[in-house]
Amino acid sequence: MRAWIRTSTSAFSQVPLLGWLFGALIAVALEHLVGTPLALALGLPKIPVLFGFVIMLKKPILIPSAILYVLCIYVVPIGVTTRLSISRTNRLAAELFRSPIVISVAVHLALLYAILHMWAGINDYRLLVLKLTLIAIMVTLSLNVINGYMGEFSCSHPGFMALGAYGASVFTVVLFVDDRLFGAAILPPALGPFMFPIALILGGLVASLGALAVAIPSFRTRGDYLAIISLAFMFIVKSLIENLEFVRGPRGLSGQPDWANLPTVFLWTVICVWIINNFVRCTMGKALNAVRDNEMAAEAMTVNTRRTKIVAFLFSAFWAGVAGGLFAHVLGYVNPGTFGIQKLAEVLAMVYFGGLNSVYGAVVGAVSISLLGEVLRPLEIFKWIIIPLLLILVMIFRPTGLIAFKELNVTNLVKPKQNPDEEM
C-alpha cells in the first residue's frame, strides 16, 4: 500500500502546472455538461456551489451524495487527465518555456481565467464569491508588504479600503450616473468603462494620501506605536465618512455602475500580484527585509529606513485603495460600517494564516479564509468560533503561517517538471 502511494505521489509530482490547469479545465467543462443531471441523479437539489461543503452542513443526510458528486466531477477527472497527459503536457510546457516567458505566462493565465470563468458561470453566487476572493487577494498582498516584509503591525487597511471605495465611487457616480444626490451625469455613460481604471487609480491615490497621516507621525516612533496610530486612523476614517452627508453618511453610497466584471477584477488582481511580487524582490524589498531584521544595522548599511518605510506604506495603501474601489463596484453599494473591526480581523487572519513575507502565503491565506467563511456560513455564529480556533492552531504549530518566507518565482511555476522526451 505504501509503495503504491509513493508511486502515485511520484507520478503526480511530475505533472507541470499546465497539466493541472488542463485537468481543471476538463473538470469545469464536465460540470457544465453533466453537472445538473448528475446532481439530480444523486439526490442533490442543484449543483453544489462550493464543492458540496455548504450542502453537507445544511443537510448532513446529503453528505454521501455531495462527496460522490465532487469525486465524479472534480477529483477523478482531474486525476485521470493529469496522469494520462504527463508526457504531452510536459512537452507542451517545454515548448512554451523555450519561447519568451511572457508568452508562457500569458497561456497559463488564459487557462486559469477560462477555468474561473466557467466555474463561476454556473450561478451568480459563485461569481460573487470569486470576485470577492480575488479582491481579498489584493488586500492581503498589500497588507503583507507592511506586516510581513517590513515587520511592522498595521491595522489601517480597512480605512484605506474605505478611502479607495468612496473615492472611486464618487468619481464614477458623479461623472457617469444620473443620481438623486449628485444630479445628472456630467459625461456620457458610454465612456464610463474606459474611465473606470482612472477611478480605481484615483481611489488608490486617495488611500495613499490618507496613509501619509499614519506614516509621518508613526515612523518617527518605534515599537507598537504604528499599531495604535493605524487602529485610530481606521476608526477616524469610519467616523468621518459616517458624518459626511455628501456621501450619504451612515446610510451608505449606492448607484455604482456594474463595471467590475470578472475579467476586470481578474486583470487587476494579476497586475497587483505581478507588481507587488516585483516590488518585494527588488532593491526596495530587500531594504524592507533589512529594516525588519535589524533597523539599526540597516541604517548602518546606508539604508534610509524612514524613507523605505514611508514608500512601502504608501505603496501598500495604494493597492488597498484599488481593492476598495473594486469592492464598491462589485457590490454596487458601500457602507462605512463595512470597514470596521470585523474587516480588520478578517484581513489580518488572511495574512497570518497564509504566511508572512510570502506572496504564495498571501494568496493561500486570502483564498482559504474567504472560501472557509462562505462554506461555514450555514453555521451562522458558530463559524466565528471555528475560524478563530483554526487560526489558534496555526499560530501554535506554524507561528509564521502556512507558507511563509517563500518567493514567487514565475519561471519555476511554468517550467516543465521532467524531460519532455522522457516516457512514463
Given for the second form:
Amino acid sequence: MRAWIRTSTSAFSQVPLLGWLFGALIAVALEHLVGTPLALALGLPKIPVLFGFVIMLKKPILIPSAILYVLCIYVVPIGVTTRLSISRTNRLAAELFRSPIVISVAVHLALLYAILHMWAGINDYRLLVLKLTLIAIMVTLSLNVINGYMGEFSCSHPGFMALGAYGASVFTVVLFVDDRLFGAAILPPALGPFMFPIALILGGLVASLGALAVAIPSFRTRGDYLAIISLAFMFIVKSLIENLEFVRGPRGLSGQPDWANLPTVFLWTVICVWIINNFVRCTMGKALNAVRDNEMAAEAMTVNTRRTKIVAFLFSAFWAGVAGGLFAHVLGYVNPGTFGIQKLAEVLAMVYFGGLNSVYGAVVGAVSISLLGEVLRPLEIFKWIIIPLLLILVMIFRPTGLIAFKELNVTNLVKPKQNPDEEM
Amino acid sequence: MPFLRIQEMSHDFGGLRAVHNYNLEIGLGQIRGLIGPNGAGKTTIFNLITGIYMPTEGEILLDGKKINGLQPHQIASMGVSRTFQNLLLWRHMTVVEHVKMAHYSKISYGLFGAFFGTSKRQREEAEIEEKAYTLLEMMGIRHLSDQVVLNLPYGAQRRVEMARALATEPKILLLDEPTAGMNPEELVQIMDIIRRAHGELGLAILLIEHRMKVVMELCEIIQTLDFGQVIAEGTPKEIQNDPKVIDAYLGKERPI
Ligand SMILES: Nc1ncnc2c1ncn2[C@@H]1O[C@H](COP(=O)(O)OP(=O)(O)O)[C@@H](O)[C@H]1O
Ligand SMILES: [Mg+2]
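Swap state to the form predicted in complex with its partner chain from the form predicted on its own:
Below is the entire complex, every chain and molecule, led by the chain shown above.
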C-alpha cells in the first residue's frame, strides 16, 4: 500500500504544467456538464461556489456532500486525467518546448484562461472573486518590488491604488459617460474599449507621480522612518480625495463603464507579471537587492542607488495604479474609504504570507489570502481572527513567507518533466 | 602625472580631526601601503577617496580631474574600486550575481530592455555573465558561483568581495585589510591574487594592512598614519627602522 502511494505520488511529480492544465480543464468542463445535477443529487442547493468551503461553514450538515462534490468534480478527474496522460502531455510539452518559447507560453496561458473562464462562467460571484484575485496579484507583486526586492517597508500602496483608481475613472467617466457631474460624453462609447488601456496607463502614471513623494525622501531615510512617511502618504491621498468635491469626495465616484471584463483583467495581470518578472531578473533589477542588502556596497560597485530607488518606487506605484484602475472598473464604483488601513493590512498580509522577493510568493499570497477572505466570510468577525493568526504562524515558522527568494523561470515552468522516449 | 593625487586633505567628524593634511600620489602599476594603529584614520581615507564622505579641506584628483563632491557610484565608475574592512556583501545574492552587479554602470540596455527583455538585453546579460565566470575562474571560486554568499566560509567571502571589486574594471583598487581573519593558507592565496591583479591588470593598488609581513612583501612605498597624520613615508626597510613608526605602531602591536 505504502509503496503504491509512493509510486503514484512520484508519478505525479512527472506531470508537466501542461498536464495539470489539461486536468483542470477537464474538471471545469465536467462541472459545466454535470455540476448542477450532481450538486442537487448530493443535496446541495446549487454548485458550491468556492470549492465547497463557504457552504461547509454556513451549513456544517452539508460538509460530507460538499467534500463529495469536490472529490467528484475536481480531485478525482484531475488526478485521473493527469495520471493517465503523463506520457502524452509530456510528449506534447516537449513538442511545444522545441518551438519558440513565446508559442509554448501562449499555449499555456490560453489553457489557463480557458480554465478560469469556464470556472468563472458558473456564476457572477465567482467571476467577481476571480477578477479581484487577479487584481490582488498585481498589487501584491508591485508591493513585493518595494518590500521584498528592495527591502523597504512601504505602506503607501493603497494610496497608489487610489490614485490609479481615480485617475483612470475620471478619464473614462469624463470622456465616455453621460454623467451629472462631468456632463455629456465627449467621445462615442464605441471607442471605449480601445481607450481603456490608455485610461489604465494614465492611472498608473498618476500613481507614479504620487510615488515621487515617497521616493525622494527614500534617498536619505530608510527603515521605520520611511515606513512612517509612506503611511502618511497613504492618509494624505485618502483625505485629499475625500476633500475633492469634483470627484464627489467621500461619497465616491460611480458610473465607470464595465470594460474590465475577464479577458482584460487577465491580460493586464499577465503583462504585469511578465514585466515585473523581467525587471527583477536582470542586473538592473537585481540592483534593488543590492540596495536592500547593502547600500554602501552597491554605490561602491557603481550602482546608482538614487536612480534605483526612484525607478523602483515609480515602477511599483505604476502597477499598483493600474491595478487600482482595474479595481474601480470591476466594481463600477470607487470611494476613498476603500483605500485605508484595512486595505493596507490585506496587501501586506498577501506579501508576507506568500513570500518576499518572489513572484511565485506574490501569486500564492494573493490567491490564498483572497480566497481565504471570501471563504471565511460566513464567519464574519472571526475571519479577522483566523487570517491574522495564520499570518502569525507563517511568520514564526517561515519569517520570509511561504515561497520566498525563488525566481520565476518561465522556461523551467513550461518544460516537459519527463523524457518523452522513456515510457512509463 | 600620477593617476590619483590627494592634496592637503583633511576631514573632521564633529570636533574630531580624523584625517589631517593627507597627501598621496600613486601612479598606475604602483602598490602603496597604508599602515597605522587602530583608529588612525586609514578607513576614513578610503571613504573620502570613494566619496562616502566629502573632505572638509583639500582636493582629490583622479587622472587630473577633481572628484570631491561626486557621488560614490560616479567615482566608482571612473575606475576606483574597493573592498571593505568588514566585508560588505549582499547577503541574499549569489556569488555570480555579485560579480555581475559590478557591471551596473556599463549596462546600456536601459529601462526598456529591463522591462521587456529585449534581445539587446539578453545579449548584454550574457556578455556580463561570461565575464563574471572568467573572473570567478581566475579567483578560484567558479564552483561557488550559484551559492548565496551567506553560506560561504569567511575566506571565500573575502574572495567574492575581491572578485566583485575587480569586476568594476577599476584602474585603482583600494583594499581595506584584505587578509583580516584569514588563516595562513588563505593568506598566501589572497597575496597571490593581489600580485596578479597588479601584474596582469596593471592596477594601482592602495593597501591597508595590519600584517607586517604582507605589507612589507607587497608594497613599494609605505605610509604610516597616526592620529590622522602621516608620520613616516618610505620603503619597507626605511619604515621598519623609523623610530617614530616603532613608537606609534610597532610598539603597540607586535609585528607578525
Ligand atoms: N562615521 C564616523 N563618525 C564619527 N567618527 C568616526 C566615523 N568613522 C570613523 N570615525 C573616527 O575616526 C577615527 C578614524 O577611524 P578609522 O578611519 O576607522 O580608523 P582605522 O581604519 O585607521 O582603524 C576613529 O577615531 C573613529 O572613531
Ligand atoms: Mg579601518
